[in-house]
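This document starts with one chain, in the form predicted alone, laid out as structure tokens.
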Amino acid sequence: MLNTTGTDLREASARVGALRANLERVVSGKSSVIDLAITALLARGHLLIEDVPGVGKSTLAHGLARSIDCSFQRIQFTSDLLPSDIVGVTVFNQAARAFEFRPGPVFANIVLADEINRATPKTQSALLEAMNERQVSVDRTTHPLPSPFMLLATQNPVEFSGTFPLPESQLDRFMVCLRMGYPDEEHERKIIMSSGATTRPAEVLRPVLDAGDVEALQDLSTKVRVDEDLVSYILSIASATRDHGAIRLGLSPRASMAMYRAAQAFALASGRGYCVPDDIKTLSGPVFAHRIIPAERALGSSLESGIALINEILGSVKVPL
């Protein structure tokens, strides 16, 4: 059984390690953006990538599922996309005479669902019992998905054309929101200059990680060490937004619950079998901002006044020592 101190915690490292120079070999000059998809997949969390088009969102997420040998489908959400496209559809076999379920694309170990608020409303929520519950019910009949399961989501600004805003109980479900940016001029010059290349830059790489692999880091990461003082921490940060004036939606408990898994997880991504309150301070935009509505929301800056709002709470919020 793993533990989190000796030569599991060691080689628990070289395997995040190994995972992360893979993914910096695709995505360049992002170090924290690649961390916080680390800490996701460690936390069995899904993870939501919204940007401008262009800035590596599906290389990251492609990046990510060629370092693990396990299955992976692409869905490229568009208006017209029906929900049993994504988790399948019964049909009647002639030969056997009988009824029998054909598997969507969601049924894989990552899935990415490209532009995903480019779907309807009702499309999007075909995706709730999967991100929740890890399994999908068609007719009555309910089929589990494969272990580990985790759902890469890339997203326009809401604002533009074309888009759907996701429901607020979709966006609870990601564990972890954030945003490439754009490159600086070196990383960016290292682009252009690799852009001549017959291959796209994540299929050159090669898996450092299996399934097995995965669910032991994930499993792992359960046993890191929270102190009471730090879920207190948490619960201060919640409980703050719950109150806050300028908040109309403040975090669910789920939103705690996945900040006290990701904190884990982020420990045991840095090497440690322990958290700190850093680990929660550093987090907290990509956890909390996306999970909160403003009381005066305005088109297209939702996540930009989340992180503005949860970095007020968090200076307002006394610190463990």
Second form
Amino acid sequence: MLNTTGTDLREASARVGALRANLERVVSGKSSVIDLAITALLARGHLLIEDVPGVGKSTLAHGLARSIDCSFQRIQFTSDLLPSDIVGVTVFNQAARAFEFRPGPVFANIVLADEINRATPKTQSALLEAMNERQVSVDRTTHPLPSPFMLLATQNPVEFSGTFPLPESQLDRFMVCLRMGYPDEEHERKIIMSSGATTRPAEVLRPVLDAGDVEALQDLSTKVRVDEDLVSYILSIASATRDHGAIRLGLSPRASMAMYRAAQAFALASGRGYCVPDDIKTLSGPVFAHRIIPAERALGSSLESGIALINEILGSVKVPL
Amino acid sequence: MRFHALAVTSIISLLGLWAASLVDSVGQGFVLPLSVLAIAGAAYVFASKKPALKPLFRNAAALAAFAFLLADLFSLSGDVVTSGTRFLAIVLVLQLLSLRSRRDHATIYAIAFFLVLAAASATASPVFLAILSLYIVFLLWGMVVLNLLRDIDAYCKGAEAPEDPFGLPLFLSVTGLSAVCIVVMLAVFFAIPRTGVGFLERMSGDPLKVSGFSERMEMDSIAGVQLDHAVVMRVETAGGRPPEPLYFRGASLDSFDGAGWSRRAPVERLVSGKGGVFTFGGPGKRTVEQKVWLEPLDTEALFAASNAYMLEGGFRNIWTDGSGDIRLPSPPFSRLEYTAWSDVSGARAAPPPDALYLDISYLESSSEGGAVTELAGAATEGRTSALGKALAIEEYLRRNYAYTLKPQGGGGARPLEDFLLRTKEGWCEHFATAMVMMLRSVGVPARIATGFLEGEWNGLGGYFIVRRQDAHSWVEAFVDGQGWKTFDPTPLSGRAEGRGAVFMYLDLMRLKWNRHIIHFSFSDQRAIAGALEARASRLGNLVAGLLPGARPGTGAVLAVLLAAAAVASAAMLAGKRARRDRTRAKAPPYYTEMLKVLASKGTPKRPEETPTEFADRVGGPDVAEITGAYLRERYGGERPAAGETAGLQEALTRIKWHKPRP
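Would you mind giving the form predicted together with its partner chain, to go alongside the form predicted alone above?
Let's see the whole complex now, leading with the same chain.
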């Protein structure tokens, strides 16, 4: 159990606060998005950002990577990208007269997979093992990925020509799926005014955490207290999606598990050593919406209708007192 | 932990010994040393934590006790209950001194049970009630303790056993619950009036049908029930079985129309009893007191031996008349219990029947014509007194006529003539009718009495068992100077069949059940209350005697005891509250209270709303403060500090009265 009154929590709060402040410098006016990104990081989850180009998806990913003193790789997904372009290849070393493995760009602490839906399903699925097992198997050899490992993927929900929408199995592996949304006028003005200084706003950031700090925070988050009744609350939301008429595919147990972990991380990110019902309610959209398949599937992304359905369910499930 | 088992077993042992002391023949002198031994042994076991007796010695002693039992049974007391109780008491103490396993504890409970049982059969003391109640209470607690010990032994092998599973709350709840049950049971037993017959039985509307005790008796009527073994009543006579045969008289009939009897003389008087006692005359020379348990009959007649002069029962008022009939205003349809006093001396002064009555009697006799008069004249030849004539006719009928229950072939319009002149056999109605008509034809006033013979004597319980087959009719003739005398012209038949001891015993049990349980009367309740009061005052005097100086009254002692009890329970409660305060949640009560207050003000929390959402919707720092403290404690397990609690109380008060935060 987390020592909620002790130094653990205070230190964690300080570190998370620094990270948040750092991110807010580059992604202004998006505190909830930042919180969700931190949540995914602390919960050892992966983050899918679904939005139109130019709202700061890459900036957020860069900012996160820059704030942590760790390796960062960016992969631009295209339709001709091959799996080996991601995970790496085995080449014959003439000098050593032996095969050796050349790690691909996925071997980094933070990987940004830009426009992930532009790659072929084959390439997309190459990421599957990396995301889930945190390891890569090439030619019957398993190569562990560095720790911490976090994948940030972006996709454009509007432009569909030449895209391969992510399959459910892969969507399920993203702990959090969020929309950036347009900034409000004031923040947009600020963004424009500050754009002159550098081309990459994230370049200016100094790391506030190192990989060890992140791992410590991740370990700490598993000790956050979750009341029995909150687990019941998660389960009743999950079972409500399974019985819902307008939902073709409800939430999997992996989804409930992801919510549990996300709630713990969210509570820690909020400076608490325990979860409250609000954590789950707040996280339900980002954690659950992309995992359900509405009965009437809209063309392209179903995130909108998923969010609407989850909200509807939240309005009917009783919150534990 | 084992302390509890030993304590409760010791208490149960002492209760068993106390019960044994109630069996008078066992003797206090026998039980007292055993009790001292038991207490000393228990104290030794407490202190040394090991049994006082080795098994070998225990077995040897038990064998000796068995030898003592045999000697006791065959030479000393010769009584099973006494010798058995003594033996069990000895074994109980031996067992207590050599307690080893849980089974030994259970054995003691069983032995104590048998001692209580023995006391139940041997005493009527109200102390027994206390012993039984305490036994039940402690038996339950003992069972709980034993079972918990067994479970602890089974599941905590090697592991650390719980410190003390038998806390005061468990003890209080178990014993309190059983005590409440006993009290309620006794209260119901004492307070609820018993109706004598079960509710359903009463509603079934099927009381014993016996005719002839009220308005009219056909000559063939009683024979119809002659073979019915159903018990109509049980009559306990004070002072054992009276030497003279008793006739339990229900009614008298005086008007004969040739086929049956009816009543002419009207029921005269409504008598209201004083305290349930009805008096119809002074006591006689030889009085028989009868306690009657009358089963439901469809007659209002109350049965008692002839010449009843006093009656006590739970009735409001009864009817009576000069003929000695006693009847209720209406048939009771329930089991009755009453006591009657009858003068059985056979010589009871009574006013002669008035002229009108005699007129009727003579008038009625004429219908049978000369044959009856002729027979009567022959039978009473040479007799001048009324008594002599009556005895002569009684003798004549007994000798010359035969008793039978077989219906007569004739069945004609004149059953009396058929009986007297042709068949010469019949049953009691025929004999009694013939005698009455013959007496009347020779100028002696006579009437028929109906009721029951005394039935079967149950020597075990000292009472008569009267059945329907004992229904009978006989003759009452007026003899100058001796009043109405009873004559029975019916020859004795061999109808009384002996019954085995088992039947008698079972019937006695039934009577006791009726007596002590069903008809546990108000006077019994009063008697027990009186006995308890006497005992209580004795106890008060005893306690008062122990105190130095002046002897305070019972009231003062009670006051001191009550005050001590109050102080003790207050201390206990305070300790309990302190304990509870340490463990009880602090903030959640404030939160639920706040929800209640806000709901009453029109802003209830919606079920799908989280506490924070609700706090945001309601707004205000007070709500946020209470919600925050609530969430911290409810989900974080962080208790608010002492000072914080006061702040929560203030916040709640402000929310209640819409006050702004200072």
